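Starting off, we have a lone chain in the form predicted alone, written out as structure tokens.
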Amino acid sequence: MRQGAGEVIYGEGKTAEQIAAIASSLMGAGQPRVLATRVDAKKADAVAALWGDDGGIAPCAYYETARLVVFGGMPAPDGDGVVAIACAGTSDLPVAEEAALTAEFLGNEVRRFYDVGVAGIHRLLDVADELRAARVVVAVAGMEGALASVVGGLVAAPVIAVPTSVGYGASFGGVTALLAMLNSCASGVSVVNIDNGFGAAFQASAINHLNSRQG
């Protein structure tokens, strides 16, 4: 009622039994679908077994790259436009896919633009027009985190930057990318926490539903 989205389960640190029980409780109370984040493959298998043994009230699907479990399936998009996910490299895919699938779960049409990092900037420029057509862009990058600034210099839409923990020693587990994104001179770039694809997608979805959920 407040945010236009249901409760989400943070799966890391929870047991399979707890995840299945929480999802069952939420859906039993009327939530049509439930998302669980940060669930590894072994735990997801256990959740699926419990869900099936319990006569689950809705389908349960696991997305391994993103480490997401979706109970109840994906909705049809109902946002104002397209959410674009721009990902620097293949190593950033787990975070990018967490963002992309979360955005789809929240009712957004998503376009993926992967392997468009600044080390091969021609690949980013090749899709610049498609990025400009998006309502909001999520830029996912590790290393030096330059992708967000470049995207911010190309598009008029809000850019949500996601630093990833990808990189060699001086990347400090994503801190270098985080600081670079926070210090971006491109206007309209906001930043979420390291590896927080979910948080970026939630914010992108809120922007993409500003018109459809007014009032």
Given for the second form:
There are 8 protein chains.
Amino acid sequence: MRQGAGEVIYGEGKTAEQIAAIASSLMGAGQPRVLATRVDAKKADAVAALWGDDGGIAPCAYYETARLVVFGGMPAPDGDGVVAIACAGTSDLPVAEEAALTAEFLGNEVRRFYDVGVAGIHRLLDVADELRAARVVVAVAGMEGALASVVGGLVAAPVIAVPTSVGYGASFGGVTALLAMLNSCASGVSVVNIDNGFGAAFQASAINHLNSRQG
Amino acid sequence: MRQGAGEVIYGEGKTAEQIAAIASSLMGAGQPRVLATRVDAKKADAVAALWGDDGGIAPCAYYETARLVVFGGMPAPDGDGVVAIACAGTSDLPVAEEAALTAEFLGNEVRRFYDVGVAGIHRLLDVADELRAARVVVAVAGMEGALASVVGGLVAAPVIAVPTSVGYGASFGGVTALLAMLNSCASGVSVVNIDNGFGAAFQASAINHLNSRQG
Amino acid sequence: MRQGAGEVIYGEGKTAEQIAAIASSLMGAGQPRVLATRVDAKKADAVAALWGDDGGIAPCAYYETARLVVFGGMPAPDGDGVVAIACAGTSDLPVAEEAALTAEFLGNEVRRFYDVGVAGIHRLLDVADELRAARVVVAVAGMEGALASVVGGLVAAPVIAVPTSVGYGASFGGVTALLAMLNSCASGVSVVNIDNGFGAAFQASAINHLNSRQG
Amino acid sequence: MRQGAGEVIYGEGKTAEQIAAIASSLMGAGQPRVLATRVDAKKADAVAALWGDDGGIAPCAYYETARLVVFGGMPAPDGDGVVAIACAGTSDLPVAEEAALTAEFLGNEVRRFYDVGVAGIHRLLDVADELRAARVVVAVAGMEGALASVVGGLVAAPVIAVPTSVGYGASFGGVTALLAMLNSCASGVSVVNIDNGFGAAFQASAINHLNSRQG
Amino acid sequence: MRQGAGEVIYGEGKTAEQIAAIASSLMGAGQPRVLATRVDAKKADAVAALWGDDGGIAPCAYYETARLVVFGGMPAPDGDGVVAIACAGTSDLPVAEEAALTAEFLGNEVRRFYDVGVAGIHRLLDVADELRAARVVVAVAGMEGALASVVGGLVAAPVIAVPTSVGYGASFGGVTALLAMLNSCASGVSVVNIDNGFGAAFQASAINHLNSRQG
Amino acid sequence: MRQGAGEVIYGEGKTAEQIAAIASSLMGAGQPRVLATRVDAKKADAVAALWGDDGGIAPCAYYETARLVVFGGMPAPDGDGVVAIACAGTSDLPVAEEAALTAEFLGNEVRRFYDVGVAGIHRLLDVADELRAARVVVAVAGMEGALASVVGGLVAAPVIAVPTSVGYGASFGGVTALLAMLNSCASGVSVVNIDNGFGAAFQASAINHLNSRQG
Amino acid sequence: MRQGAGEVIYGEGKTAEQIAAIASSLMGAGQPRVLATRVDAKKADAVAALWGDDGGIAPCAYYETARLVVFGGMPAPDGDGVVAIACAGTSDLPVAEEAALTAEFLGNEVRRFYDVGVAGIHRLLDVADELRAARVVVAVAGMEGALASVVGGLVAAPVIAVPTSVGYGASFGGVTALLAMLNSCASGVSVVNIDNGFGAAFQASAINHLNSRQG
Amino acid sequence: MRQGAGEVIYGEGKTAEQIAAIASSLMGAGQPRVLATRVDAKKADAVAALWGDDGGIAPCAYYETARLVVFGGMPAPDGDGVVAIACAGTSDLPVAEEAALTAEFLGNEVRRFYDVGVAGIHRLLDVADELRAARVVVAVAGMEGALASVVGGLVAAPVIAVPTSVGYGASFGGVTALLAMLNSCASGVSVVNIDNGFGAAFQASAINHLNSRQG
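Give me the form predicted together with a further copy of the same chain now, not the form predicted alone.
Below: every chain and molecule of the assembly, starting with the one above.
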């Protein structure tokens, strides 16, 4: 990772022992905090048990919905503005939370808008002003992925769209949402890989730190 | 065709001579009117030249945007209510007009809403009450096809979605819009083939004639 | 949901506790009945155990084949006519029953035609008159999905086709049936997502309540 | 080619000169007749002009719909029974005729059933007895390809299905028909490549000559 | 099934109780034998246990590799000639044996050629004369499916190709073999669905009984 | 468009007359400048001829490589920093220039890096410091699209990747580059549709105007 | 290019003027010879006309089948052994010749085996010893691409497979051959992009120059 | 296998008993060593237990990461030079090690470069000279597969690319890496099937033994 404000471990396919060891090593080398992604609850328990000896100096917190482990606690926000995360509802929460917590880990103030699906368009319109106030918007959606287009039409800020694998049949594990987002009729929308809440937050954070990083 | 209120010729791959001959034969057998679909302007000219001898008894009209020829004139509407046709703008017009004129040919009163793309959501909301007053709504959209989902969330009437081949790159000639519509987060939306404005209108007309046909 | 005649919970990915709580909350707010879809037998048992305290006022029934839980009982039909559900046989039953019971939950009289595959065309022809008497037909089929085309050629009513994931190899989990239905040579056929018996019934109900809702 | 009863030239990508030269060479080497496939009308004219010098000994006939050139005339049928070719209508004719004429070139008696689409199921049922009398049936269909399944349910003879590229949108140039035919719910159906009327006829002829060839 | 010489139960998705009951009912109605396909070993044990009461009058045999249960024993062959089944080796055996045993169940003499992959072309050439002596050849292959093309070039009899789901990565569960077989450079090859040994044998049997059935 | 700093016309499928009329109307309504995209050279000539009457007040310039027409001239840059555009070479130039000129039209200072393909990695490394100095980087690449990953690893700024349709065979018109970019091993990369240089520039401009727009 | 023994211009999308200018510039800088690929006959004529002034010092030759222009003549072979190029017949010749001539341009002795399709396996076996004598074999095939597997089983040398876009329907422009070659049951086969005869020859030449380059 | 220097058993789908029996039989017939691929840890334990009786004469070693069992020990390298194996990191190790150990089994000296992903381009450049010293390079990569292109640009030796199934979402189980590698902008790269480390090593070994085998 490029920021220096924290390091990230991709947890998929790593054991609890490996995750704890890498985190320990990174923090021993001076990192103030470490994030491990894609860690399920059982593995997180094992990580916490291994980590316990650290004694409070660097706590280890697990966020189950987002499947994230944060070592060393969340930083105070130091970005240029607010990162907004929008999604339609329950099924997209794991990806939306992965994005939201990653953004917080990277030093961003985050605002969540989690019940704004396009089939109930008025709930989305009710928060339009708040979305417009954000520095960057992450739009998370599965199925037909229409949220990205409607949000893209409402705000002038850059919109990063995250397709999710929510759906069945012809949703093809998120491919339909991915394609729809790539074809958004609203300009100013770019897209990351299916379920890649982390990647969207990473780029959102880069956008939201352009001043602080370069000034 | 099942209705008896008119016959339809699929014009693709047929010569002007064949179209004129079939239309003449059908009307000679008692059909009050005949519709020919997918006829380009040049072929339509040839059809009109051939048909000219008919002398005003059964006029032949060409609708260029929709690529339709109507022999015998449009009927008076005799359906149960209004068929609404919604689309986003210029590029989808050929398919939307194919749907609108086919519905008129089949005896429906049609209302057109042609500038209601989701990237400018307020234009769509401005006509929401009019859409709700329709007996059935046909939603025509290319690119990411989000219109069907937003319309499906606004109205209680059945919505028939028509993906169009408008777009480029990862729109894959309408496949993205098709998949998005099949995955609509709004219930009550069904889908027809890419660019199949005719088929959507045909089913819309069947829905809009349930009382008159069965009462 | 738009009808007001009942609410629907998408059960996939929700716990028994969540389903029971939402159902309880909805009925406490005045809903006469609630439908939960995609609930497997084990989860349904847990829901029933949790619900038991309700004491007969609002019974909770499980339909295993369709994987549906209905709270509050089925309503009397109040639609304009009959909804017909046709399918080929054993393998398609879960989707056909999801459609049939959803339609009943939404206040429709349903007739089932469950042994009418096109490889034995005479069984289908034997019920053609009964299909023609329906206000709307839902055609459920896996494999090559030919049922929708043949039914579409037999009836004048709108036909909603539901591809199922039944098959193997080049059926691609229902994609072949989906594509075939979208290309039906019979006009008047529209299509919903693979295995989406609920969505087909929802739209069929909307069609079958056009008079009662608007009159 | 394996039969010895005639040779075949795949005309696609060959010039008129090449086709005429190969045909001449084969017949000079003793072949009684030669078939050239996939020859368009313009190229066929050029072939005929080149061939003219042959003087009636070995005539050269062009079949425009099927895009076939036959040198040396058609043979008398010498197969075990009848090869039936079924298709739905106008659009599939080029492929159906490629199959029919190829079968005749290979020494088969052919019966054509060219207006038997499944959307008008009774026309197909009207010829069911005639189809059952055939030794082998070739079923040609585009769009959803349902004809193969219905025919497969009607006859005991082997059925060879030929998907055609007829259709638009989600027909994907014949892929939908191909997939549908591979998933036929009727046993006893096998499939050849899209638009491969020649290949279907070739195998049908092999089946129809099993006795004569081996006895 | 059309033959009357035996009935077939598609075992996938049916319980042991259902299979035994259907078989019992069919044989009670006069069927001399019944075949159940796609039955795994555990389910077959349960079927056998249930069937045990039948007392030897109609034995029940399980073929584990082919996952077939045969009730009532195999018949004596009564076809016109030999059905040859060719495949490359171990991995394709389940599909090849499903084809071979189905063909035997349907009254065919079967010859197996099970070690003739194209990477060791000489083993295939060693049996070329035996393959040429067959009335019909079933070629079973996974991976790149080249066996069908080479066999198709060696024999004049009809070749039915069965792609198998053997392979990994870009074999896509048999799709690569399926596509390769559809594009065979040898004429006279037709194709059935992936892993559909039953369907290939069914058609092979139809071809091999053309004389006996029609004479 | 949301900025107010200029309007954009999507030129594809519009006539020269339509483009000139819309541009004239927009500028008459107070727009200082208008951009028309996807205009080929012939159509641009016609637009210029029609526009000629405007007399120097609002010049009309055509950029052939990028297929863009700019009415009213380019503005002075008013963004927060530099937008870098990187691509590999000749074939990707049309898309890269569409991005570069669009960014200039939207008020950005642009730096072009047009000979930095990954097969010659040192040319890319030679400009790494300049890329790092940019506020946002647009990486344009066809074929395997690897440029986005390598650039993403070199810079901390947000990277917007544009796949191009450059390539043949298994490049599938840009799909391979699109997929590769979505799977970039470098975090901080988001992606737009194939050949969508305009969309990438639009988002890059939004990022590069966050301060000026909100301060 | 890495060799220094000649440079290559990818001619697709370049004008005759550009090709001639680049070639002239390269040879002026000391390159003994230059190859331009994917040049059609008309463009080649224009290149030759432009080049004529060069006066015999560096001739310019066009190879029409392969669509190659060679400036400066072919070198004497200086590789470690022979590069064999195998293909099935007429349709694959353009790709096979692109491979053969590119290999010659790069300093390899080439042997061509151009009538060895697997449907006539004996012609291939007749040249097996000659193939085995080659240092590396390039196998060029369209349709089902089986040639690579059979050749891979016959020789111990590395085999580079080139799928061609020859075929129709489910050949999908070479995708079927590509997939088949990737799934070859013979070890020791690797694959390049569809129609990429140049790339195969380039790698074959690298293999055939391992000694001379490193010794 | 063609080499005679050892035999290979494809372990997938074979039982421990079968693997041990085949290995024993091959070594009894004179093979000095045998390799079994795709053997998981549990099966390998069972193989080792069965093999134990062999008593040290022919040891049996299990390589867990690569899922390989080697009977009879590794040979001394006897190739022409070094085979280099490059990959990006942890996730690709199983495939990289399958390639590396297979190459060693086949008599090659192997050098491993396992932390050279393109997102950290300098680590790759640091080993460029060592890669250039290799006789052949195997580049193993998942996700976007860009490693093959960058390596291909750095070395003159033949590069064999192995896509891995590492990734999620739009990596499609390795398809994206496969397509990217086939479209490499660097010449001299060929590709094997997804996760086929064995096949790449097999061909690399063939290239690395050209002198020893033919001299």
